[in-house]
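Consider the single chain below, provided in structure tokens and representing the form predicted on its own.
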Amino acid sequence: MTRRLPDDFLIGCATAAHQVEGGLDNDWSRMEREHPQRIRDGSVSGMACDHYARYRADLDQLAGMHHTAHRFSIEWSRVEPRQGIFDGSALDHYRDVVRTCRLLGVEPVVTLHHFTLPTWLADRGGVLDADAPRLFARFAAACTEALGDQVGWWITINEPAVLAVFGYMYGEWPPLQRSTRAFLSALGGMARMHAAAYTAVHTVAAAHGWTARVSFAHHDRPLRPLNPRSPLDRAATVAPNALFNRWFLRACRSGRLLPPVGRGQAVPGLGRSLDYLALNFYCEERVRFSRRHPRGMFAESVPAPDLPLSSFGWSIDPDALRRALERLWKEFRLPVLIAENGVADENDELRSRFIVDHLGAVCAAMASGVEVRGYLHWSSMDNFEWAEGYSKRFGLIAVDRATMQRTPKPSAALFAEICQTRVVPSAVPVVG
């Protein structure tokens, strides 16, 4: 059977500011500096890939492998590097990424927070403050006037479940917090923020009468247990699967702040507040009860027995994307847009089929009804993995440290020929 995109599927690749651009004065710039054990590899952002001022070359690559969208991120800190100062040539600088988008045939989607916060909301308490969800809103709303009648997607926040966990409870990332009561609190305060940034972006984009799509991107890694026989086992995925992967969708489909994060109060702006889902997915995780995990909600996650494994260790099986999309379809009965899906693999030999099969399950679940709108391959080029450093390799491309050289691997090219022909091939083409 032939497995065809549709002409209008938007095909591409995601990246973040601070992994490809770099870091100035945020949170996470400011971690590297004053923990350096925090990063495994021992490496800093630096200038990461120079994409600041290789934009349009990176750009015009990428529109030549017949990519037709491409997610980036507003860094926060370049636009208000203090508060209430906006910088007009950091706002020009976006807009000229979204005008080279235009102009060589790309759909730009645009993500306005990535993880990172400018140092002075750091400061303040960050995602707790309690005047973090009207800062954000006039960020957003800067962002909005400045890009707005070239940008139809719009990406409030990345990840929020992601940031909370490994931010407030695992205390890995900005603030480096060890406290269930915080991470309960960041998952709140960030309800508030996208819901401020959503009635942001409408109220300007309606003011000009642009359209505007807007939502969070969900980060969905559902969790199975290990042993589907033991009650133990089944138990330990409740609550990681309730708060990880459905609050911060229920709460924007209710309008309130759910028990445990709060009683139900209602958010203004909160319900309704996703036009699409932009879907993150890397892996379903197998998880079995430990008493030792305590701050995991006693799930402790192992490697699954019968599947492959990326170089982060994760689990790769592509019938799950077909799942998790089925599941969050019959749920919430919102139009997909895969913001994120790749693989770690250093040396570019787990790519090509990764592509193939999570693109051929996509298709599967559009065969059984679900609007998939279209596909984010995370990511372009090789880029600073957060904690990871660069030592986790994503990219289509390889980016030389010393040089900034890129060069495409072997998965470029196939992932630029189904870009091309709409053509999800059955199995990776034998190359020579």
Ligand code: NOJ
The other form holds:
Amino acid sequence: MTRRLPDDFLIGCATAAHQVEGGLDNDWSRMEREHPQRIRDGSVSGMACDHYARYRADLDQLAGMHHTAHRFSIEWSRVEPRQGIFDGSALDHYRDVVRTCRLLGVEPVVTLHHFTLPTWLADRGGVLDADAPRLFARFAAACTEALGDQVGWWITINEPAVLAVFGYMYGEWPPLQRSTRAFLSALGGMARMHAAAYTAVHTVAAAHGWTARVSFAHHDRPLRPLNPRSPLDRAATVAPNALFNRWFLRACRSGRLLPPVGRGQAVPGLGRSLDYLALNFYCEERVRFSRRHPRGMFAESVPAPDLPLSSFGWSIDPDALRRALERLWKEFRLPVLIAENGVADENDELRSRFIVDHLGAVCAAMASGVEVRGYLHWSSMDNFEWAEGYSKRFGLIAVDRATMQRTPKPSAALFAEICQTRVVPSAVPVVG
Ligand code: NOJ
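Given the form predicted on its own above, what does the protein look like in the form predicted in complex with 1-deoxynojirimycin (NOJ)?
Below is the whole assembly, all chains and molecules, this chain first.
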């Protein structure tokens, strides 16, 4: 098997506005203010990495490390701070981000919704608001008008199933709801929003003769039985796997709100609304049957006994990425852009090996026929990890939060070497 990545393979990092930009006023910053106990290390996103001001230097640094692609999200609350009032200067900012990428030879990958909402929309019910698809489409159209001449890769919504679980089922993220009914409605609402944005991006792009590829970002987190010989453990994986790992994808293919979210009713624009598959992959999860976990559909997550764990407690198993890629390819036959893959690692002890082994798994999947177009590491720099605050470090680059000084970690150099040579070593090279 070759461990050489094709010349046109996109390679770089992924970020999201709320986690790196700083100075935001959206439903998340409101929750951080009003419910400080929700953030485990007591932090607020605040100035984050001050990337809104420092994006030129940050992109320059990544291009200097031979990255050829960069994923970022457009913050809706900046572009449309009040309903129907668009701020041209915010769109100019993102236009300059894209222009800077292009000047540096970096392919931009643009996300339209990465977990945060403007407060005016949150107050109307957020993704449950019947008008949210129309409003999201209008925002998507404005972004495509402004950036579409220079952006070919679009992501409508980041990880809808994760947002539905944490925001609507477990009540840990905005809007802090804990209801199975709200969880299902959120999935349905986001499917409608995705369909509307997919149509809007394509309509604007086609009117100008621009090319656009559109996907949502699918978080695949396959559940496996802790004890494969236990029928109960095996059974416990079935419903959550179908709902978290497949429902949204199948809805986007069939164009229907499939059960248990809907009764199979058609949604305009939803059918075949994936031009490629943006895949966020971190790990598989081991589960056992537990009557005490009705909200988790009786699947209780347990640390994998036989695998190393990240500082988030997530198992590290590169072959799980190969398996996921092969399963997704078999079922959907869509070219894949790995839109996130990374590891929480306080001291950069795990990351180099993680990168080498996961890119090795990508090479193995490609050798077996899966079309993988690129790999975006999560993330370029340590940033605000949602309810974990700043306690989890996913970055190739450390950020001193007092001075905002950036310091590349050893794993950044290794990743840069892979980006430059396109060769994935079979082990982490020993330095010195
Ligand atoms: C996926 C999310 O898209 C991103 O925002 C988050 O930081 C990473 N996972 C790590 O948890």
